[in-house]
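One chain is shown next in structure tokens, namely the form predicted on its own.
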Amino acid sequence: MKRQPRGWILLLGVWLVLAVACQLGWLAADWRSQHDGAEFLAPSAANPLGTDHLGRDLLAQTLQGSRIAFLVGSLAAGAAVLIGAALGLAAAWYRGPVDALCNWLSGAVAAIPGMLLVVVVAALLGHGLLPLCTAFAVVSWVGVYRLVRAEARRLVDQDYVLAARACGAPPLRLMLRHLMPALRPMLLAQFSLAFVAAIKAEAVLSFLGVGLAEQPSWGRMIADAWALGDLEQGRWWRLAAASGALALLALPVYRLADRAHEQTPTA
């Protein structure tokens, strides 16, 4: 029997608990607190991850960053997977003009460099959580669409689906009851990958100045560290805290994607 990745699941669960606690105000609620004379303090017992240029505790900001990461990752990845799955199922089921239109739309989106399109859409929609998630979803559904379309085209010709169609089952019921169970592992894997990609996209957008304004995200921390020349001044702790937290969240999510991929049925 293959060994279950309990360590990765536990790490992901810890991050989720921390994010929920921060969202409810039970943890790191004082991340905005500024302290005169405590600017740019190195990690110590009082401030395990040091302080920033305003004397704010970086541990509190890092914990709050987990809340932003789960919000951005869940909303953006969920929207991207939902759009891609819906269009992929529609194209595979109805074919003809619907398939041609969906293929044209996916090709048009894929023709533009992904991050460039995210930056443009985010700049047009403005700062904030929903504009950022919308920008990512608009760009990132194409890969999900292509995978779902290819697998759904195979599934619609299976005997059990043909039998259900012959019995007069409506298309929506067929998609939800007969196609979605087979597609679920693939969609979970795609959601996991898009989750991490959305967090990375937020970091890039914050670095470029079109990300989440005045939010304690890891991307904002990285952008501030670069803008204030932390590394040039030997102040490594802010960049290390944000980058390390992002990596420690990405690793278990990638492991979850691997497990979901292993469970995806093959033709």
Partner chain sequence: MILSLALLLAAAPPHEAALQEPQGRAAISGHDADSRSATKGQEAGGRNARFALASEPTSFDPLAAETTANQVIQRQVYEGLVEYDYLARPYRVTPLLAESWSVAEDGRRWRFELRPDALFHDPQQPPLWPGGSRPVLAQDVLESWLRMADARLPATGYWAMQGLIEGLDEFHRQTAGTLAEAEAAMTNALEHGLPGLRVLGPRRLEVRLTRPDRDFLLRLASAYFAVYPAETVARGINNQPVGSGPFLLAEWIPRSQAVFRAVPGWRGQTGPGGRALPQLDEVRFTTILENSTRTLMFRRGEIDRLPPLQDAFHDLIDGRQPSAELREQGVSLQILAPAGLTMIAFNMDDPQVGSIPGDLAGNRRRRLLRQAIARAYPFARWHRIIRNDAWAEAATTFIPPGFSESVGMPSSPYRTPDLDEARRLLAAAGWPGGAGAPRLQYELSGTDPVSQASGEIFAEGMRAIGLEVDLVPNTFAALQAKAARGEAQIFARGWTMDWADPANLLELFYGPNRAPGINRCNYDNPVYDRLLEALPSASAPRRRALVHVMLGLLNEELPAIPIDHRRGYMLVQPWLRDMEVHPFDPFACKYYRIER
The other form holds:
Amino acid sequence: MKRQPRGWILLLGVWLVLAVACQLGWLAADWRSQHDGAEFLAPSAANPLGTDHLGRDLLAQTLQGSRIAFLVGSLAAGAAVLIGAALGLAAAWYRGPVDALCNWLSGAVAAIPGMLLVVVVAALLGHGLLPLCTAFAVVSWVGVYRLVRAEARRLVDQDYVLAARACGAPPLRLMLRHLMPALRPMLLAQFSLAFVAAIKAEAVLSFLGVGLAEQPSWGRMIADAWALGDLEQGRWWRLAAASGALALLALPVYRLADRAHEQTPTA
Amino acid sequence: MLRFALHRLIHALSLALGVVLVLFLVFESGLTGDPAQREAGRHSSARTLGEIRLRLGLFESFEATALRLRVEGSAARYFLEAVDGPALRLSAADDSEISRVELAGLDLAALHNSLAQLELPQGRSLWTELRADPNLPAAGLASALHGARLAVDHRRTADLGWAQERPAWRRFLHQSAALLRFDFGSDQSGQAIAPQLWQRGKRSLALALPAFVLGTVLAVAAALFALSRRGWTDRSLAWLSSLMISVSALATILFLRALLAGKLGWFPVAGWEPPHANYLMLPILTWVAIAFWPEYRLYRALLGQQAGGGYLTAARARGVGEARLMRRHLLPNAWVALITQATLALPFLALGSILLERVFAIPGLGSMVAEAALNSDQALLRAVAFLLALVYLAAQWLGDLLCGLADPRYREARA
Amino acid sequence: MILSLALLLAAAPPHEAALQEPQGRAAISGHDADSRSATKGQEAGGRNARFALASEPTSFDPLAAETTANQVIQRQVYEGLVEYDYLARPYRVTPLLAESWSVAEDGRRWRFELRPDALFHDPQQPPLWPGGSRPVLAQDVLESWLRMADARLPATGYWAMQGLIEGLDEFHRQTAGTLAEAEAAMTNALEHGLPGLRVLGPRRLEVRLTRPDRDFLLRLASAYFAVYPAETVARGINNQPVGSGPFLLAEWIPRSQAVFRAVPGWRGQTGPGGRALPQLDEVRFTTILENSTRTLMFRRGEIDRLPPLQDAFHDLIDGRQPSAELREQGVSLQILAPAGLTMIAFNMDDPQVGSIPGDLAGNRRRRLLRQAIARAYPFARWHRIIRNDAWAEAATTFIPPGFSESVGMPSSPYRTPDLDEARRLLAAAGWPGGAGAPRLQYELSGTDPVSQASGEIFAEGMRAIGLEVDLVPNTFAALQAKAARGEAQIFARGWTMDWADPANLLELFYGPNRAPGINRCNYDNPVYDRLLEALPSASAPRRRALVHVMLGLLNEELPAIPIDHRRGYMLVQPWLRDMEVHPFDPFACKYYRIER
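Next, report the structure of the form predicted together with its partner chain; the form predicted on its own has already been given.
Below: every chain and molecule of the assembly, starting with the one above.
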């Protein structure tokens, strides 16, 4: 338990490097290339993770999948945290009608089942990275908002903030200078959890047919494996590659979040 | 107490209005495109589009005319018709021709140009007459005119229609009123929505309720177990739980189905026939397998917080055994938190699991939502979202009342 | 014709079936008792058939008979004047509600005599009529057909009767007028009939055609000409169908499930082997969208028949017979002659690939571009990935072989892959090596891997000659909407013939049928249109000549690239007997038997 979580951070770092390398076209750039007659090959030296129904290399797709995962995860989680934090700070700072309005809006959004709302927004906006991230952000800012608002309310009443406020410092600067540092660990934790949740949501939406199309995402790989009856045919490798990669990205995040939680005195 | 109940009820109702607003923004703000076009699906003649718009409340009225289009100008009434040529012909009420313009092409932009060239008496153009927005997007079949919408099918001249567009604020009122009356209208295929919600909701509950209860009981039991053992057991369960929630639910579902229904043949693969319990067992099992781990983490954290309370330390100091400690001290105190947690989860159960219902072909709300999303059936999606939100708010209200009843401080904090 | 509208790549025949394994049934405690009581004392085990639908049935309204799924469920309840002879090949029709008919010398005036023993059965409580049934009359035929032609209603099948019956188009126009005009036209037509559609007696109907039409009876056998009582419309025909067929709707979950039970004491029809029809007590249709789920259900005996698709074809099929494992279980395989066309469709209104009126030079270049695309298309790869190297016949032109019109038909030269020729054509079009050529937009027909694969295959093929392709993601419904608006540029399209006449496929390129009609290529050629209009009344040899000229036009102009003609493969469980797959009536359940 006392071991430093270096291993997990290292693993995340490796993923990030892979994703960036894919984004820059240094790695797995040929994931699209089809090989006639090489369909549904089992893992081998040439294709360490096997091939798919078009004879495309699954290792290349899995690597490309990390790029998509980082894009989806950081865009969606970033937007959710940004909206949630902005509204939460505003509500805590201004109180009164602003607080009431934000509460009302978040209450209304929270009342609609999140999974349903994600599916609806994604379906209405169409296929693509941005619609997907929008859908996720629309739903998941509420959780961030509530935590930020509660914590910020507590902070706003602290002496040092009151003092700064009395000096007439502009609110935005006050928020950034005095509140943000205190909120940062919580925001980071929220971001990382939303990051993983968004990646998982992408998989589900792709499976339901309203997610990404024409992108080598892990969700697509799982959905394809499902639709083409991979498991029933004994072709385990595509499902294993995609869900294994997803788990290897999610696990470090969860473990780090757990550790952070254990170290927080309030827990 | 009555005041408190009333206050919380008003709060819930205001949130319900908020839900209506959010749904309106999601579906009809224009951010998500033209709702009628989105829904038109297979048949998108102007007539069909017009009828969809009428049904969705976008139009005040819609009148499909075979060949002629009535144009209400500020001063007079004209008729616009497509004639052979192809050309557009504008005539007065007595059928005398006022103007005629050849259609340069069949795309919408050309149609717009032709419309703009039509001249009315006194040199005004039809466009000015209708005070049209000159920067019309050329996409889509309907062109937005100021205060009116002209639905033109440029492919089939026989399908012209004339409609009065409903302004956004009136659309919102109309829609809110309909939703609050539980008047959900009908879906794309013309089926009334309300009875489907009820029928399908029941089936979703048949899947979700047992799965939820089983999953929660198991998770709470495991959390208590971990708490009472602490140390190695607790740590490995924590580790295992973070590993298990890292695995995509999809992979779990597919694996369990391939193994239990495909390979071993213990359960039917998919479907819904009497006796329905047969078709529910595997989905319930899968649900529990997926939901157990996140719930375990939730309850472990929740109970862990309770266990940090002074009374437990005191009891432990008195030498009370761990098992007894859990049973007699921890659980009764955590009860309220557990129930609150469960009440708030209940409405979401009505949706079942979209994934599980889809995979196992259970005709509940979840599979309906999955299909409606693919078909962009907005009326259906909106109805499901609104109804479940209402149930959620009602459950929240009841939970508030219970807590308020139990604890006056709660009433003060919320009032 | 809109049988299986558009892209049947993934969901080959969008209908499929399933049955239940005896062991599975026994393992379900109490189920035998249930099914006994449900089927009113039929022998234990139940003569129940179970089928899976690959697309969603939405309504029992015959006006919505456009989709395959709706046709399948509606055909269990409703009957038309005639039906396809179940076993006869080549396909021909036999009497159903009509006991007999006669046709005048001019080939235009038809008289139908209805069977006196045909009854509408209402399963609802309380029923529409005392006793729950009433006879089928000629007036019902009139009313049902008029409803399809009523422009005020969203009928999807009017095209099947458009231009065919005297006075019907006039009636359609009248009902499209003002409300008062429409009502007057309807009242008048209900009372006096139309010039070409008259009730001569309680059970005698006269139809006058605008032209002699050799497809008339075939059209009558389609689902669009179903006969039902007007009383059921007001009560809600979407969910509470009343027909004269051998089955009643017992349970109905819109989009998900439809369960039918045999009508007690149905009028009786003698089927193959002298058995009284129907032979089933219960028929259950369940919507199962994923191929892999249906495959697994068939393997587990939960459904009675299965068209093997991409997901498991080679596992299930061994050459032209079921795999050894399935053969051991007694599963049999039926293979159907092709009755449709899969094509890569071009939108001829599109400025990049189509034909723009007046722009002669541009049209020539774009025609060369289409020809180059056809030459570069990797047919072999499509055949392997999408058709498992098996279940389709390469198309040489736009109609399948096996019909009298197909004898000696001209094949399209561009259908033979030839990369050098493709590059030459592209250069002739002014884009040597693809330099400067427009980026092509290929619209995907769904989110499933098979639809996506068809796009990838196209893109890969085009890359070989230097053309770049954007793959545009769509759901199936979204692509249909786009194509109906004329906004799709290039897309795969499948069409299953609505009746046994290849001219049905030629209507896909008929100018007046342009989008949102069934001519989604928006091919518009007056010469072609005139030839098609001449077809129905042409003599057989002249007809063949006309068809060949039309094919010649299409072969050269290429509003679409003909890919292949799907052959229906159907795996059948051993206990489903007397099941002969019929392409134009895919679930003729009244003839099926279950024997365990």
